[in-house]
Structure formats: C-alpha cells, structure tokens
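Just one chain follows, in the form predicted alone, and it is written as structure tokens.
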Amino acid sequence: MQLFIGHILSETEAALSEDESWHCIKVLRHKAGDPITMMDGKGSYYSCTLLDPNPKKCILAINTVDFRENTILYDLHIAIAPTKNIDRIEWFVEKAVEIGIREISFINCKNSERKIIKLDRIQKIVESACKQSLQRYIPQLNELADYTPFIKNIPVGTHAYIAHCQTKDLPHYTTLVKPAGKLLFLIGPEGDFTMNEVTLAMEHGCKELSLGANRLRTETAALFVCNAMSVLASL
C-alpha cells in the first residue's frame, strides 16, 4: 500500500505537504481522479481521491476514514546523546520507529561529541519509517536539549531510567522495568554519562540499570531498549 502523509483541511478535503505532493505527482505520476491513501499520523487512514495534482500542494477529496486507537500498552521515550557519526543516529531513529516508539529526544551531555542535529532531516526519516512499517502514529521528535534542564523537566508520572557503565552490578532491566505507562530511558554518549550526570538523574527520580553484560554502542543500546520493551510487552 502506497501511503502519503497529509493534514486535514475540512471534513471533506485534505492536503499533502510539498515534499509528499512532489513525490506523488513527479515521481509516482498520479493524476486527477486517482485513488490516494493518506495518513495523518494520529491514528487515521483516509481513502481519498486526488482533486488537484499540484506538485507543491495536492488537494484530496476524503471518501472514508479508518481510525484505530494505539494498542501499545506503553509510551516509550528515548533520550539519546547524538553520536559523532550521524549515520548511526539516523539508523537508530529509522529502526526505533519501525519497532514502535512514541517520542525521541536528543540530549547534550558533558562527553557528547556532536552538538548539532538537523531535525528536518531526522523528521523525514521518522515519517518514511512510519509509512514503510504502516505505523499509524508518528512519534514526537524533540530538539537537542542540554542535559541538566532536560533532567529537571522530566514529566511527573514518568518511569525514568538511566543506563550507564560507571558502576558495576547494576540491577538488570528485567528486574526493574514493566512495559506499561510512560517510560523514559536515558542513553549516554560514546564516552558514557559522567557520575555527576548519573547522580543528577537519580536525584530527579531516575533509576540506574544495566542492559546486560556487553558494552553497547550508543545507538545499539537505544535500539536494544526499543526491542526489549516490545518483547516484554508481548509476554
């Protein structure tokens, strides 16, 4: 199924973004009258007819709507320090969306080697992964934030965890985490969190944990969490 991401104009009409419109008209060569399937990223698929094949803004007539509630029992939020090699972060984002994630944040830590993130590019990867994996809900993507204010503003009611290698014999994640409610995992940079950062997180309600005996790369650790929560939720 070919999916396009768009937004609702009225009860009877919708529109595609400029990028989606260009792909629809210039790449796939759709014409007026063609059937189009659109998603809004909020749980609904729309069966539409292409009214105005404008490569800058396609207008669609809405025929039917298919809405489905999100059936995932947990809201997974990963806060990750961007890696020096941006390809690794982009790989993580794509795969995390395919597995199922609700929110992604980027955090600037003391040992971070990358201080700039091009969010527009990452957003395109998120949307492409949603369409490819038929995810009805587009995850929230947040701007790069400094570590301290991010920790101090963790929403009330969030079950927050910090994975690090600074201390041995940490509790294994399977003994601490239940895949339910709002979950936040903090994943540090390639040089790991500092002990001061770990302490600050714990002072604000985070629990420290281990992801296993192996030392994982930043993007591997983040993706491991996504997969582990999906598996635990299915048991």
Given for the second form:
There are 2 protein chains.
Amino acid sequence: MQLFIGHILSETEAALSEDESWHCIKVLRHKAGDPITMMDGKGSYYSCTLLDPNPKKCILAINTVDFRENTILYDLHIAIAPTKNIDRIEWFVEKAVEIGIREISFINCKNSERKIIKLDRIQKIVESACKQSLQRYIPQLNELADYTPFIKNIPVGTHAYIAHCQTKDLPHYTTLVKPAGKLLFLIGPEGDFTMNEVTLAMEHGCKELSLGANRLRTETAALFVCNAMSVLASL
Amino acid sequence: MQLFIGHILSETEAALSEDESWHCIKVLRHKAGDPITMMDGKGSYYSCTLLDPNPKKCILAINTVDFRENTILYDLHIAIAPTKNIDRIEWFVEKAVEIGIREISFINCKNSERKIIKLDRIQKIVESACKQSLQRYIPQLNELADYTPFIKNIPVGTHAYIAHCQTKDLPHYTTLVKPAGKLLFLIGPEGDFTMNEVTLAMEHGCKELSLGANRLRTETAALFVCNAMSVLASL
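Right, and the form predicted in complex with a further copy of the same chain of this protein, after the form predicted alone?
Everything in the complex follows now, all chains and molecules, and the chain you saw is the first one.
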C-alpha cells in the first residue's frame, strides 16, 4: 500500500504536505481522480480521491476514514547522544520507528562528539519509516537539548533509566524494567556518560541499569532497548 | 582495550594476520617490545610482546593466555537474503555481532535483488565488530548459497524457522522459539519468500512464524531476531 502523509482541512477535505505533494505529482505522476491513501500520523488512514494535483499542496476529497487506537502497552521515549557519524543515528531512527517508539530526544552530553543535528532530515527518515512499516502513529522528535535541563525536566510519572558502563554489576534491565507506562531510556555518547551525569540522573529519579555483558555501540544499545521492550511486551 | 586478531604459531609465539599487522605497525606505529593483546576468535585473549614488527606478519611472544568458554545458551544462525543496498546487510552484520550470533549465511531467493556478495568485506566488518564489542568468538560467515540446496542441507537437530508475511495469523515467535540449542532463522528478501520457498522450508522441518504485527525490512527483521533471542535467553 502506498501511503502519503497529510492533514485534514475539514470533514471532507485533506491536503498533503509540500514534500508529499511533490512526490505524488512529480514523481508518481498522479492525476486528478486518482485514489490516494493519506495518513495523519495520529492513527487514521483516509481513503481519498485526488481533487487538485497541485505539486506544492495536493488537495484530496476524503471518502472513508479508518482509525485505530495505539495498542502498544508502553510509551517508549529514548534520549540519545548523537554519534560522531550521523549515519549511525539515522539508521537507529529508521529501525526504532519500524520496531516501535513514541518519542526520540537528542541530548548533548559532556563526551558528545556531535553538537548539532539536522532535525529536518531525521524527520524525513521518521516519516519514510512510518510509511514503509505501516505505522499509524508518527513518533515525536525533539531538538537537541543540553543534558542538565533535559534531566531536570523529566516528566513526573516517567520510569526513567540510564544505561551506562561506568560501574560494574549494575542491575540487568530485565530485573528492573516492565514494558508498561511511560518509559524513558538515556543512552550515552561514544565516550559514555560521565559519573557526574549518572549522578545527576539518579538524583532526578533515574535508575541505572546494564543492557548485558556486551560492549554495545551507542546506536546498537538504543535499538536494543526498542527491540527488548517489544519482546518483553509480547510475552 | 585494543585487540588484534591473529593465530598461534606455537606455545610461545603468535602471528597477526596481514591486515592486522599493517594496522599495528603502519597505522598505530607499534615497535618491538610493545605489549599487544591478540585474540584468536575462539575464546582466547593472549597477552603478548611484539617481537618482530613486520608490517606483513607481526610476530608476537605469548606471555599469558585467558580463555573463556562461550556461555551463550543458544547457537544462533541467521540465513538472510542480501538486500539490494549492501549497506543494509553490512549494518545488520555489525549489529548482529555486537548483540551475539554464531553463524551468518546468505541465501539466493526467487525475489532476491542482489545475487552476489563480497565476503571479504563482510568478514572485515565481522572482525571489527568483534573487537569493538569485546566478543571472544568470531562468528562464521558462509558464501551466498542457492535457496533449495541450502534448505536441503539444514543440519539434523536444528530448530529452524522461516519468518514471512505470505500468510496471516502465523504463530508469534514467542510461542514457538526457545532460546536454546541450535537455532536457524530464514529471513527473506525485500519481496519476501515465495509460497514455494515457504513450502519447501516446511517440508524440510522449518516452522513458519511471525515476528509481530509491524512490516519490517529484511535487515530489521534479522536484527530483531538476534535481539529477541538475547532478551529471551536473559529471562
């Protein structure tokens, strides 16, 4: 199924985003009258007919709506320090969306090797992965935030965890984490979190944990968390 | 810890491979007398001293050996159809090694978009990921094999599974798979396995299964299996 991302204008009309309009008209050469399936990223697929094939803003007539509640048992938020090589973050994002995630934040840590991130590009990867894997809910992406304010603003009611290798014999994630409710995992940069960062997180309610014996790269650890929550939730 | 891959020559001497010798001498500029940690990929780390800094074949004096048994409860073999974009296979291999895998095969399926694969390059990724993640056992890589002979040669005693999307309501992997013994998972190409391929696999003892509701890319599905076995084995 070919999906396009858009938003509704009224009960009967919808519009595609600028990128999607271009792709729909200039690349896929859709014409007025063609059937188009539009997703709003909030659980609904709309069966539509292309009314106005404007390559900057396609207008669609909505025929039927198919809404589904998000049935994932947990609300997974991963905060990750961007890697030096941005490809590694990009594939993490693509795979995390395929497996299932609600929110991705980027955090600027003491040992971060990358201090800027282009959210536009990451947003496109998110949308493309949603369409590819038929996800109905588009995850939220947040701008790069400094570590300290990020930690101080963890919402009340979040089960927050910090995965690091600074201390031996940390509790294994399977003994601490239940795949339910609001979950936040902090994943550090290539040089790991500093002990000061770990301490700050714990002062703000985060629990430290181990993801197992293997030394994982930043992006491997982050994706492992997505996979592990999916597995634990399906038991 | 900086690791080099090599092999033992006698009880007291070892040699690095050609690539590793070049890296050790020409890139890292090690000199005779320097301490070197060598791994054989079969469970042992050797504390050595560099005897002959030959950039084509470094010779090391072995001081001590530290051997550890492979404690993973399962012996995971993934047979995957190479993706059109080889980067996707390369990152699967890197991540699978980090998380833990024993053997990787490449299979040539009806819908495969790639019919050749350069094993040398993949072997380097395997070795690099082993060193990075401190894995002591180097997984085995097999040459691209045609689907039918591969299926006909699945070793007796293997718990073999085929993940596909050709049939709805397949049993969920968590109901079928125990993370123990010899496990083989078949992961199909971008266009999925054909029903003939699924039937052949089942005639040869494979069980069909679903990896969940999401439509996963080839490489995402393969890595999901590695992650899932790791999670299930740690419960």
